Amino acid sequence: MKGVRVDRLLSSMGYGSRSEIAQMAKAGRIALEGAPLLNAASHIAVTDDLPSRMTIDGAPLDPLPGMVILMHKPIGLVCSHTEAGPRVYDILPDRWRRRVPPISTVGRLDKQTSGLLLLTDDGALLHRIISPKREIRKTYRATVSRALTGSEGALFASGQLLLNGETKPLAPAELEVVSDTEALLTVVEGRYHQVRRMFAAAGNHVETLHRERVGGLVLPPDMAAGDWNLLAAHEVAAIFD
């Protein structure tokens, strides 16, 4: 983005309507490189370092469009913009929920699944990550209600497993047994409730489910549920490793 009007940029970032931003500028609340920017109709070049050069009420500008967020999703939150109940977006700053384009989750974790969740306002990147052609590996830690039989690994790796109500077999998946009732499952697809349905097809029931990895990104072990951070460019690239 280059040569963008200040009011248009800040409005798209959720700071307010264009008229509200014009009033903010007149009041001296917007500064560029330490100097008040009094005319919100001014055009500025939007470069990567703009958040370090522009302040609003003395605070650095929010991240520019194209940001990617890694969140440790807690149990009990939904990933939908429209579904009732607490949402993962509620964890983020209020202003970010007004950004255009909106921040969306990269795929979904159901309400009772925790772990690594990516969010972005970059639609092209979102579709690159979820595209079946990319075969991005996702690893889940599952605990199940009954002891594993030992046949699940071959079943999941066969490429022949059909989920209930579907006609296309699942792509091969990798199972690593941790204990009698715990396993790591790595899949390259993102079908609806896929991991839970895979264990159901094997005659078991998932009690807890936690996503630990997406591509080359691993959920930091010291990141508490509900915490999040912005990813740097090299971390985003690691998704495709």
Ligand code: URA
The other form holds:
Amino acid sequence: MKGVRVDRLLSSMGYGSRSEIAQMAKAGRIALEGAPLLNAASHIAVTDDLPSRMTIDGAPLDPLPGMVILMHKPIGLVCSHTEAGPRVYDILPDRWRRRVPPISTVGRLDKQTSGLLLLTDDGALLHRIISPKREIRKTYRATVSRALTGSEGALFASGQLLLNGETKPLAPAELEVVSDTEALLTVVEGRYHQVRRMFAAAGNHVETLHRERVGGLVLPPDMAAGDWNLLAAHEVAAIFD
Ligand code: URA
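Return one more block: the form predicted together with the ligand, after the form predicted alone shown previously.
Up next: the whole complex, starting with the chain shown before.
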């Protein structure tokens, strides 16, 4: 097997330009199974265990392309690559922002929404998760400014609710009332500001919004806002449960 050129791989992972990586290799900063890999033009097999076999300056190689990150998104960060202001990407290691393909959020949470956010560099996976056909369930905990009337559940479940400015009704959603001003809402779509607009359509106003679940993945209750971790393959599979 021919494998992948080391300079091409490391450059796509944000370690530097191909010429910088050639210099790093010459300087003995790249090692494979403990031995310096001096020629960055050499080819290596990219196996899942490469990050434990290759080191850069003595540190294990970053995760290979195909990573999935679960983040507890804090309030105040934007999910966009282009919008001004602090971004969720700023929480990740600097080098990861230079990766190609880039790491992107799987859908978006508003700046003022917290909770479970997935990020990946795997475009096909991203599209599978956000595809409306898959109907991945997303559960949000919302607090609202006015007491719930008791009619919201039927409205949201009706499959008839039209959001302001739209022509296609929302798919049925499930509401579980927690208290007068707090509820869990599970939706299968990901329209722009969907949950806030749903409560607005019911004559209410969302004060706080937090996503607790995406498919079979639940935000670990002990995970602090701003923390993140890489998902193992079985956890990624749980998204589709
Ligand atoms: N619905 C919203 O209104 N905002 C979000 O961030 C997610 C869903």
